Amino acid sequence: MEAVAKKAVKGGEFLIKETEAQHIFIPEEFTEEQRMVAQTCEDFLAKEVFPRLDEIDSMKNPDLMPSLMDKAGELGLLGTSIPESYGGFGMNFNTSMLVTEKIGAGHSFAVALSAHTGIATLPILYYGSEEQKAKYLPGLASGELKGAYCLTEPDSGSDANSGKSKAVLNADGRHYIINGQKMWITNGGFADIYIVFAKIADDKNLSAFIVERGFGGITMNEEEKKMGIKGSSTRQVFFNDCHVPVENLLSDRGNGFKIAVNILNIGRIKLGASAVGASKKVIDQAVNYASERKQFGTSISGFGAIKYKIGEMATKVYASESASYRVGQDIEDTIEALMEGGMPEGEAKLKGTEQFAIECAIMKVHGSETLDYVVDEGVQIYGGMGYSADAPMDRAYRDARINRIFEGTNEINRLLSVDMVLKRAMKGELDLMGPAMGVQKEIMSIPDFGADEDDALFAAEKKVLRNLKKAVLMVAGAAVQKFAMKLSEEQEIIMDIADMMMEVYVAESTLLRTEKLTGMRGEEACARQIDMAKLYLNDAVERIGMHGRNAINSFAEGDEQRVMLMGLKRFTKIAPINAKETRRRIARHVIGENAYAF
């Protein structure tokens, strides 16, 4: 029954259904084999990447990054998602997430590896013909071939389908002739294989092509000078009468935009995991520095202001990690269920990820903004040294910033998460209308002041979560009623609703992880995790209240406004906790371990 219940989960359903702790995956459940894979990643960074960060960023040796990719390929780090039949390891989704998280601490190298294993390899794995997969995947898995992804153009960023690159079938019908310009192409300088998006003739939608560097007609500008990730090869790539054999059309004609969207779903959830890995590394460095740095005769880690930062950093990362692996397992369970139903593996993997596109967008935003918070406070803990290029926070701070732009900007992802929820509701895939109408009736009724008799762990917190979901449904439902099809023009309101949704999902994931972990290890052993779960929820309530008020005050007036604000106040109540002491307990544990230790 448990497996059936897990497979029945749908993307976006967290808003209207309660999830039981035993039905989610938590990082503490990784197997010994998965932990060995994670250790391999950590050892690789420690040996090959961290000692050479300055050399990597200088870009003086153009062979350095490709050689690091070769070494990663030898260890199997490029083939985790690729089936064994094509030279990979065929690991499940959360194992590939774990690799992404661990490598996420690797600055520019992490970007190169993620682009290669994700957006450059997965289109062939999921959409390629058997011949294409057999030809290209073994080389991509080993590192013999390096990959890049060519979608963005000077006039088409977030609006990717408006790209102007053209593909024209030549007279003998054996080649497509591609002409166009692509920019911000990661790995562009050394890639052997490019996934290129262009419109065939006057098609409305993009098509996708597998283009080999050796086909000719490919030129590029010098390496871009960037704020961060300086060691990542980023080029403008020009296609000038590039002859691509017709058999290198990827999937069907006009299917390119669909490929781009579906591959970005995977990129988004993995970017969230990568940000978790980068955040943990920064916490390790910041705590280590805070313990060594003395002012007024004592380590600065002993000061309350520093403990606040460390406690908050750890809590946000623990929360983001909890939600990331919850999504990862939901995707994996859905893939398995679809395959058991007879769907081919490649299609099942795409459908499984697409089912949780809402959560993928949420975690891309949460992970990248958590990392930005962590690196900012990391600089602050280092003080003057934080601003020095001789200390690690300089690189961490600059490299983090791109993540809010990569894989669709955070603004686009916020808009998408709400848009997808509403579209699924309109199609009848998510029953939002019934619960939303129930909430409307509830805010017109007398509040329930009854005491909560349940003294089980997190019983009170789960009641708070149920109310927070009502707050989201109330605000979203009223906004849809008010604006109908014109809601898309009210981006500020949509983004407030998106933030409410995000906080609900992450707070719930954190509670469920901690509840499951406590069941495994006991409350005493999980005291700090319980602190983090309660602290995150406490602060999430405040954030949801703020975004709810912003949204309501943007479109409601008079009695409607008054009733909704009263409802919001009712739905964002939580018993007070001593947040200062809670953060201090978390910080003391991290300082005692001299590392992020959860």
Contents of the next structure:
Amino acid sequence: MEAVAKKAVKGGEFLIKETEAQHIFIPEEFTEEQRMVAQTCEDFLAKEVFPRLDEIDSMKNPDLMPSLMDKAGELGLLGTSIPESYGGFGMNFNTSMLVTEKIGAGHSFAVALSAHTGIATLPILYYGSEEQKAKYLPGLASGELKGAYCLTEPDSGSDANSGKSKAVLNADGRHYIINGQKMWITNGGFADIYIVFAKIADDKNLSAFIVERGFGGITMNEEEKKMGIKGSSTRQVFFNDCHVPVENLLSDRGNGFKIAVNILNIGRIKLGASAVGASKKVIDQAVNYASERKQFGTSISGFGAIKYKIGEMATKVYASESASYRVGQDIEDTIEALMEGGMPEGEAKLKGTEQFAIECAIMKVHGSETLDYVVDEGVQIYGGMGYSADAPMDRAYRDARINRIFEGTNEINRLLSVDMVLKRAMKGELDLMGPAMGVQKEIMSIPDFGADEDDALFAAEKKVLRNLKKAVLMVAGAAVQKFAMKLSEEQEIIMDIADMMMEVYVAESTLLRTEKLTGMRGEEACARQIDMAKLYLNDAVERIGMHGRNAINSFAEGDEQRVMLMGLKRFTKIAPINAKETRRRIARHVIGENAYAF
Amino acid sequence: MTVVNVGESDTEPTIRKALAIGADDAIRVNAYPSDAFFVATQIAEIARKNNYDLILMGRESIDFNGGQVHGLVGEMLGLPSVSPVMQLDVEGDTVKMAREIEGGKESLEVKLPLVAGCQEPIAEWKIPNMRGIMSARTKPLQVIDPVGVEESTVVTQFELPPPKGSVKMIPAERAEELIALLKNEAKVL
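Having seen the form predicted alone, please provide the structure of the form predicted in complex with its partner chain.
Below is the whole assembly, all chains and molecules, this chain first.
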């Protein structure tokens, strides 16, 4: 299985190539050991976090969150990605994704844990020198040291490289003196180690530093009052003549922006996984409520309007999950291949992740927007109780919202996903031009009226997918031709293209997962998964059509517009399905299991 | 410490979990646990070969609620059997235990070896840690065939409880009717 998985396409190539089901990883393939790790996360939340959600959010006990982190550290949950030689457990990328998903249901605690294990630990793991790794990683793995990541500044958010924080080498050349102000620092209140980004002297690019709280010159504001994740420590952190030994410069001078960007790639795919975990919890709660809540003499879960929501929630989560673990394994396989080719582990991990940066950005957007859909409908299913602060939907709804903002806003991630595809095409890493020209030729020719003779499972759906990819290439290709270097000024069009790409990637992943699963368990056992894959594709076609029309109508006129709209229509053709009955079947399964049980 | 389970392969994740939280090895008797006598015979067979000092088990399984296996195993091995044990401390060759009894608590001391049927709060809920999970992979889990046991019980039928009826609203002014219903229909008075 692992041998064939290495044939996976490169990052961004999903737009122009087909992937076979056997080449993707599906969550149903997790080993017994990985399932135990997942169970440990669930047990931990059930025992330590869920009974204390109010107490955590009240922030009355500043020692509570660090003590929970200590307990997570004792279980090894902070060291899953850290090699055994540095006190961790050296588990593979998808295992750490699984931990992130499971802990993702943990509200503020999930944020604290993922900031610590992700953006605070990984810069040292990937970019640190041997000395830095040996000094800091064992503590970060055990939880003895707690980490935070200081990138954002009051005037530097999405435009991260514009930060004003300065580092100046002191006279004896042994310390950098850091001055600056950092904002929205997760774990700021209790962290022992801060990864701080600042510019050395008049450098154009940021550099990164490992700063210990004990270095002095660090002060902070009170805890921020937030809409959600109220129990997550979020501070402004001020550096006033903070003396950082020169050996604590991370990687090379001027490498900070690259570090920030690469670490964020991992943060993004993991945020997607975390959102899947949070979504599943909300579905479990909402379905349970819908079955217990009786109106007009019957459980509201019996009503079509509620079944629609449940079917839709489950389908979106199934889709997001399918694509997240596909990316996870693709990253893992690329890392392995690079290491086999002689690349050092740290560098291979970065390159492997960078290779799939497009997919990471896509899944950040998809995961967070799925979660927001799920919590919104969760509130709706709870009705009046959904609006009550005493019921669980209140916290879920508020906590979900930040996911569309941090780790790069969804707008930034949409822009990035398209920008990266175009840059790779420009550099010749991604052969978009050939296929895009092919599509242009095709829309000028007579359409293929050939009947679908292949009645294999998903043969028709795969044809739809091939056409959807053509739709993306057609719209993106025309936009690039039209605007050339000025396309970046047409953000609305880029957003449309980003959404089209996202829908293609996720629909394909969902289909491939279901195909592979069906091969393992048979069609009958996978009937609901097949329903979800078909439903997702059906709706993805609608969304791709809408975004395509939006884009085309915003820049094409006359004959060109007419031809493109006809092409789009041709590429977004799909045989009708009974979406209502499909959603009902999915909902009935979820209601029967009283949980998201796929 | 050995974990013994009588069950089919779907019980293995639970056995691995026991290995992950500290057991040294495991034995699974590959059979459906048809009744208490069957299960007890299998456990006694294994215990005879291994001379365990202390055999701990639940006071009853959550699926069959028989509550007989510990007593049967004790009898088969000629060992004392105590149940339900809620607290247990081993001091040398003596085990100090506490049992919940009608109206109070009973403390007792028994010499090893013995069999105990345990019930909460006998032990803290322990979550397997990463190191435990990783080491569980390398710990031996032996699967053996059951020894033959003459079938002593046959389940003739399973019945579901009657579905819950809808609520009857009796207005306060018709209290006699309510009392009559509680006496004759619900039979709770």
